[in-house]
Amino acid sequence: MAHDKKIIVGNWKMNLNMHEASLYLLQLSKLVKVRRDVEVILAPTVMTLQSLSLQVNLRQFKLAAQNFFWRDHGSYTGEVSASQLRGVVQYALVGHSERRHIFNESDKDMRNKVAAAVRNGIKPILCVGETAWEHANGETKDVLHDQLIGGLANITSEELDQVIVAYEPVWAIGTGQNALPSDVTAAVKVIRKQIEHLYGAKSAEAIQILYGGSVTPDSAADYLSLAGVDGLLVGAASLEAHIFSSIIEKAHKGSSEAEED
């Protein structure tokens, strides 16, 4: 099944203070028109999100945090919830690898963390991926399979409709190195059987699987012309508007072409 939204994810990782992050947005409004076929979304650093929340339009953009602590409220010294980024943000990334790998977050961490983001009314984007040991060993198959139902363990066949999976193998992100077609196809297979093994068929359908790892302008099309990839998260090259601009083109461009098909 095709979906009618392709979706684009800027994730600005650690970059752009205040003043920055607000020129930016400034620019790529300007340069981005709003399409009804793509759904470009923006995660910022939890220090600019709500500056940055009243400055953007939502029909153009939508905001997401980078990440977030599980529990609502607390004693949990420089953690920021869910229910705080309630009204700020409309999506939230969960789970992305430099969570798992740098900072150690567990599979535990992250069913509680998209059940915390649902609760709130928060869609998250939950991160799948294996590292280049495991690419390398042939264990792609059960990274994903570990990942996936440990991070959708407290979620309802009713509440998989507010999830996406966002497929990014670690060996490629950041590292210049191409994740091949064939490679994401297959990984993008991989995680819809297993959704259809948790959930059914008709959800393992209906979920939407972005790629992620090193996307640029130049691979944004062949990567969104894949069968069953939805959207691309996007780093290094979100962070220049010219540049993520033309991959939000692409798009665009990509849908339409596939509706006069």
Given for the second form:
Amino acid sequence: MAHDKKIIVGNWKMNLNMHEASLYLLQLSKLVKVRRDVEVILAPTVMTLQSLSLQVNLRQFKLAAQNFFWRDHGSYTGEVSASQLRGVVQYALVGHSERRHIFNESDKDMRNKVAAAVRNGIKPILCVGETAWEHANGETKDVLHDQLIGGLANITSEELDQVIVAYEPVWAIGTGQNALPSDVTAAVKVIRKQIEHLYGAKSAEAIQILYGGSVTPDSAADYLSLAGVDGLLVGAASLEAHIFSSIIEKAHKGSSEAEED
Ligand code: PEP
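Compare with the form predicted on its own: the form predicted in complex with phosphoenolpyruvate:
Complete assembly follows, chain above in first position.
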């Protein structure tokens, strides 16, 4: 199923303070028109989310949390829950490779987080992808299978339409190394096959799958044109409003579909 909306996510990681984030949003809102065919999602650090949520025009941009804890409340010092993020964000990243590999988050964490997001009306963007070693050793398919089974274990087929999957090969994140379009197409096929196995053909067709890994304005259009790729998850190239806006433009099919702000 070809989706009528492309999704472009900017993951700012641990960059931009409150003032910089607010300025960025102002700049980006001048550069990017409200488009019916593109959903733009910004994932700032958690401390800037509240103020950006008051500043943002939700018809223009949505907000995502980069991370959260899966319990709704309790004695979890330093954590923020999906129930606290409810109403502030519309989306949340789950299982970004930096969470998996730097903070040792497991598939159990992923499945609890995916469920917590859905329970709180937040759409989880479940990130999956193989390491360089796994890639070199032909293990991509197995890794994707395991991460999908692990991450979606608490999700019913009715809930699956709330979930987005991002294919992010770990070796392509923040490295400037571009995954080959053929590798991305193959991985996206594997993901859809596994979703079909778990939830059936309709769900496999319907699920939205993003690609992420060193995407730039130069490579964005190529990835967006790949069969089965519904959007992009962008790290470094989302940190400057004018660069990110040119990636967003690549996702926009025709200026006639622009709406007024
Ligand atoms: C990411 O953070 O998910 C990412 C893809 O980063 P980059 O675009 O910098 O590789």
